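Heads up, the chain below is alone and in the form predicted alone; it's given as structure tokens.
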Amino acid sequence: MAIATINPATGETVKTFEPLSNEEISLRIEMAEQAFTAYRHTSFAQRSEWLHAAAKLLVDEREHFGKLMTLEMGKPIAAAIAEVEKSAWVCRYYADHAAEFLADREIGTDASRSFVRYQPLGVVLAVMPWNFPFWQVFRFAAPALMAGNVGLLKHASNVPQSALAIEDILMRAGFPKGSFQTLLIGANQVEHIINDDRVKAATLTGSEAAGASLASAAGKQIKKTVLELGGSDPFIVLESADLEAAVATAVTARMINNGQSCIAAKRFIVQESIADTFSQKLVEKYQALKVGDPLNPETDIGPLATPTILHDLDAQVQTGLREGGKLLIGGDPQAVPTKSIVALQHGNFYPPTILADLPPESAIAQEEFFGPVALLFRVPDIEAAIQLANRTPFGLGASAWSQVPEEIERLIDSIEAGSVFINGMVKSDPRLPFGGIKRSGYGRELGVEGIREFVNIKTVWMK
């Protein structure tokens, strides 16, 4: 794949790049290794001092990094902006909280003292994806930096000048050259860099290959690694729910990041009872979002990435149409509005769409769906709701609905999943930490458990 700036809203060739050689990697892990040596020894309060400067870069000019963002993966501005102030929000609570996570923890035992000190292990490696450009990134990037360590980021190869934009930012505000340094590189380099001494772990948020390749080749080196993947995210309804407050959060839940996003919502499984009033309050809903371009403060749902992303979306959608499957919307991406608009018509746009009474059993409901796609299942009870959701290879976050306390802990206790928010849409938040189970990975990313996965946890026990 090329590295280039495509507009995914007009399908237009913005900016290509030339990817590094072996010998130019090569050259920046020594650069970020001797980077290492001197910034391990940095203050916490010399790094809070950095990364607050660059909270307050992101802020400043969050609008220019919004417009970047939404020109080469077409998430509408609004959004856009918006994950630029989380990226900050990350930064600033790092900044704060770092030294209170990672200073040494006393432990009595038969010593006359004994504790346990954090330290950083390296050189890491982020391979991050194009969903979410800056927050991805920066959500790695925060915790790490704070702990001591150096970044190497291998952005995914459709957003380049957003992963050039980070490590500006991250200069401009006063981190030491080689400490966190972007590297515009193909997917094939990446073991390259894994196999480099140098680097001493590794951490992605991708897709279920791309973790098993990068996890394949870490454990080959015996290197630590932290995978978030893909998910297919159940939003369970049952008959006790606020269901004008469940209707309104689903249609966000779905249709954040145009639907392409890990911990959307996928999967809406709906008590029977409550079923038909649910799906008919949905569909009006989606009939109401617009679709356009994503620079338009008003449109609700922009481009796909990519047009592989668009044919394998519609590719999904038909095989469920054969497998049972019944559209009660959208399902047609040459219906959308746009195809009208000439600057638009080239754009990777799909209409919204809600795709019901596919058969549970089928291999298609057992995928992700990546764009504004909706999976409707009814279920005749609580215990079939968990039974459905828990039904998929994937296990990373979940939305359940219900007013009565024995069916809240029924569902906390029971759902597969690294997260689960009752009455509430999935999000990340720095203060939660934040990961999946089964194939959506291992591992934790944010909070006090994020900023201990890549440290060496040392055991000090003294006489």
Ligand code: NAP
Second form
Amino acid sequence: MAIATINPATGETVKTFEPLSNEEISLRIEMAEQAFTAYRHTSFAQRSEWLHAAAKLLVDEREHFGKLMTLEMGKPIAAAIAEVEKSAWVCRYYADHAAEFLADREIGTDASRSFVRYQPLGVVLAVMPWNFPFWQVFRFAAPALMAGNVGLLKHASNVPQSALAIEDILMRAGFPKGSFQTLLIGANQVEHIINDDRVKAATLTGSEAAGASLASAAGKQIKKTVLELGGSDPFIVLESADLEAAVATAVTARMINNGQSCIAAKRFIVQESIADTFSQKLVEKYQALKVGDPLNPETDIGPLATPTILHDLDAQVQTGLREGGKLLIGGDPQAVPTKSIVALQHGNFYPPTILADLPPESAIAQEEFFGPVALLFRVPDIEAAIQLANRTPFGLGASAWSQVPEEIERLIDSIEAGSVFINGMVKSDPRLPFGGIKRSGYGRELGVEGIREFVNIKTVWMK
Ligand code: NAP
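Having displayed the form predicted alone, please output the structure of the form predicted in complex with this ligand.
The next block holds the full complex; its first chain is the one shown before.
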């Protein structure tokens, strides 16, 4: 995949970049290792000051960075600006709490004193996706830098300018040269970095295939990894739910980021008794969504990030129809109204779509749909809902709607996922651990758990 900014709303190639050679990569790793020798001894107070400065730059320049993300991957501009603000939040959060999260932890034993000390590992590689170009990186960088690690970023090939902007922000904030570097490289150069002894650990957010490839390379080198992979989150609505709130949230939860979020609600599992009303209301709300230019503040849904994503999503919907699914709305990329606007004719637009009644046992019902397509299923009761919710290889998040305490307890207990949100949509929050089980990956980002992933948890015992 070429490293380039290609406007997904118009198909125009805006800027291309040459990937670094292996020799250049080696020099950058050298710089990172050198930086680590001094950086690991900086104080929490000093790192916190730099991270607060980064947060301030993000907030001050949020419109500029928001436009850059929209240009590179097509998210609506308001969401892009909100993402920059959320990135500032995670910086402030770890700047304020890292010292407490990584303080020595006393444990009573037979020793005169025994405790745990958290120490940085060194150079950590982050392989990141394009869907939240700033947020994904800052939620890695903020805890990693506060813990005393240094970072190397291999960002997705379609967001190179966002990737460069992030290194620039951290350097302008005062972090030492070499403590955070963006490497413009292809996916095929990642293994070379993993194999380098100077690189101690890696994290990847992206597809299962990329995660498996990185983790197997790291496994051969006995290096720690964290994987944040795909999801096909269920959104369960039971009879007792507040239906208006559930439907309104269902729209946002599916359409966030033009439908391209790992934790977007993807499978709507609705109790039979309310299924007709729910689907009718959902269709009405989908009809009202505006698809178009993501820089226009009135737009709800912009283009998909690349032509390949558009093609793959369309193919999945066609397969779903062949396997017995029914379209309640959408399903034809040629029929998106924006196609009539000349400037947007070559954009990767896909209409809001609802595919209902797919046979749950079909292979396509187990897949992740990465775009504005909702799968709608009907179930007789809570047990059937839980069974269907868990009938997927993924286990990232789940949203469940009920007002019956026993049902809520059963849902929390039985859903196989890294998070369960009751009567609300799944979202990430710097204060809460985030991650998945099953094929959605392992390890956690954010919260206290996130900052303890890339540290040596050193046990100290003193006589
Ligand atoms: P992707 O193809 O896996 O790309 C993600 C990153 O991995 C990119 O930087 C990509 O580089 C790199 N990459 C691709 N193949 C690789 C390989 N074999 N070895 C090493 N690196 C490799 O993912 P995507 O399809 O663009 O992103 C969407 C996926 O990410 C979805 O499944 C989504 O659910 C998941 N996601 C998960 C989370 C989470 O927190 N769990 C968050 C966001 C997205 P190139 O761009 O150069 O190919």
